[in-house]
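Single chain ahead, written as structure tokens, the form predicted on its own.
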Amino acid sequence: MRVELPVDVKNIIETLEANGYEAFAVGGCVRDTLLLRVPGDWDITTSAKPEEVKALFSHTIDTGIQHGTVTVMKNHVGYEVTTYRIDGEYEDARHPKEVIFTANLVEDLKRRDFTINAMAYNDRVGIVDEFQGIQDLEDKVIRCVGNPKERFSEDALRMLRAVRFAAQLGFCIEEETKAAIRELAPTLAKVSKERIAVELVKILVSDHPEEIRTAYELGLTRVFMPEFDVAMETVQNNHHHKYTVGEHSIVAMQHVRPEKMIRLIMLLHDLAKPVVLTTDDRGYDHFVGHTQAGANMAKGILRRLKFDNATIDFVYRMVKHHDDRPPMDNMALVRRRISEIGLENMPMMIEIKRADILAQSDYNFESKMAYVDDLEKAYKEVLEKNYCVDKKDLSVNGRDLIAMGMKPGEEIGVVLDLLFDIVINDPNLNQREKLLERANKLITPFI
């Protein structure tokens, strides 16, 4: 079985071998090539020590030299070259206290997480597969190398990575590996929130975001997103729904494109429903206020997971407005909602609304979808007629108001807000002369 190596990877391996060292492409790049997937990057493992690697190549970077890793630059692309190693004792369920270099490739492969990631290849030897990784690829199984409890005790993040690989590849996690995750799931709390967030996003943007259900079943989400566990266990007793809150979110994710922002929104959009749930005397559940509560909850979760502020703010806005239904017989109110959501965000909001409906029951399905169709038409009309739905697009600005006699300060913002209200109600008034005429009346109390 042959792996087609990129020219630069082949060159690095051949250079190391020509100088008396062993060298192989290793890990995910071998796995992905065997699966006919395009590797994201190519890693190389070698018997050469870091200093020996550096001596053979003109441009190297010490990216992780204490752990044996040197990045070799070829044609502006970096390739990580790591010395065969044995990890020492793990003290924090994430990093080894020390690493010991070894001359034995198999010893290096033994320390890796899953069998499908523990294969190596070069053109001279072919594939080195000491742990039946090829068989597990054929069986579509995620299985630890050796004892799964040992692998997860070494690095707790591997438990979430198991779910991530299942999601990305459409594989199942092997039963002994699953059992170890269930037992050791609480140790995921030792892993940094940033690393957890990276794996979570990779699960969500995969072809199988529903694998977040596996993370729940194995006890992992309880560690980093307990709100999701509550949602998975919250039944929605009303005719609009047929799933629990959590299952509704999972199904909704499957109806949107695999992109970070929209998948996060669909995961989080209803998580506050258990908090605001009330049941009337007929046994019918209501979730009044779940959008604002959900936006606040989404912000808290994303902050806890150390997401960047731009992501947090965007998800907050979209969750807050995901269930808005301004009446179509009040186009001024529709334009105001478009303004609050952001004109540029409307295509995503329309996609969110359709996915939300597709994850509900069949009750009033046609009328719900018809409403979204009408909302999309209203959005397109705003685009086509170039209506002003953003204050910065007013035909009058603060400089104009100052020229008319106003002093710089907060009052200018007040007047611009009033002018914006006028334009939202009648878009045809966003003409400079007409708006200046109205501005002249509005500024009288301020000059």
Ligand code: ATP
Given for the second form:
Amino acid sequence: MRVELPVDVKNIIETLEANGYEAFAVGGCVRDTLLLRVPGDWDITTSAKPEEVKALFSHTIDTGIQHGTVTVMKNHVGYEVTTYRIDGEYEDARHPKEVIFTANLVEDLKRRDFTINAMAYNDRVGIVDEFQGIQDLEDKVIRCVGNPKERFSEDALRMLRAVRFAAQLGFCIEEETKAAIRELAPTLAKVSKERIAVELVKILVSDHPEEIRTAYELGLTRVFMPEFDVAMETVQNNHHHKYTVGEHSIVAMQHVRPEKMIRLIMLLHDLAKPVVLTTDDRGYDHFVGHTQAGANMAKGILRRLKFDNATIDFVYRMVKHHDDRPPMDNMALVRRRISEIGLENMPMMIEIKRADILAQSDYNFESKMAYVDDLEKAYKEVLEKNYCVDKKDLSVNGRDLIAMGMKPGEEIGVVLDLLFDIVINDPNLNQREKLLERANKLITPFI
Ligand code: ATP
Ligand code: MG
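Next block, the form predicted in complex with the named molecule, ref. the form predicted on its own:
Once more the chain from above appears, this time first in line as the rest of the complex follows.
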């Protein structure tokens, strides 16, 4: 079997070989090429020590010298070149205590997580597949290299990575590997939240976000997102739903684009339902207040997982408004809601709402969808007619108010809020002359 190496990768390997070292493309790039997928990046493994690698190339970066990694730059692309290594004993199922360089490729392949990630290739030797990675690719199986329990005890993150590769590739986790995860899942708690978040996002944006279910079944979500476990175990006894809260969230994710923000929103949007659940005399479930509670809960989860503030704030806002349904005979209220969501976020909100409905029961399906169509029309009208739904777009601003005699200060904001209310109610009043006239009346108490 041949792997078509990019010319720069070929060059790096040939340079190393010409100087008496071994070098191979390794890991994800070999796996992806064999699957006819486009590799995200090309990693190289070599018998050369980091200093020896650095001596051979004009432009290198010390990416992780202590772990044996040097980045070689070629045509503005970086290639990680890592010395063959054996990972020493792991501390806390997290960091290898020490890294030992080795002259033996197979020793390096042995430390890798899964058989499909433990293959190497160069043009001279062909594919090195010591652990039946090709067979597992054919069988669509995620299997640990060596003893799964030992491998997960070295680095607990590998358990979540197993689910991640299953999600990206549409593979199944092999039984013994699975059994080891079930047993060792609680040790995922030792892994940093940042590393967990990276794998979680990769699961969510994959072709198979439903694999989060596997993470639940194996006891992994319980460690970093127990709210999701509760949702998986909460049935929704009302006309609108046919799934548990958790299953509803999974199906909703499947109905949106594979993009980080919207998949996170679908995952989290209803997670507060179990908390606010009330059941009436007829045995009918209600979830009053689940949107605000859900926004708060989403914020808590994302903070805990060390997501950045921009992501947290955006998800919070969209979860809070995901179930807004202003009546269509009150366009002022519709514009008000659009202003709260943000005009630029409306296409995503519409996608969220459609996915939410598609993950519910058939009850009132047509009319629910028709409502979203109407909302979309209303949004497009705001867009086309250039209606003001953002305070920044008022035709009168703070400077105007000061020019009219107001003193700089908080009251400027109060007047602008009032002007905004006026414009939300009647968009045609957002013309400078008209709005200045209104402003004039409004500011009299303030000057
Ligand atoms: P992608 O880059 O598409 O996410 P990948 O397979 O390249 O997939 P990386 O996380 O970039 O994944 O890791 C590169 C390679 O390093 C893997 O293919 C695997 O051989 C090895 N590896 C990465 N993380 C671990 C780990 N925690 N334990 C053991 N081996 C690992
Ligand atoms: Mg990679």
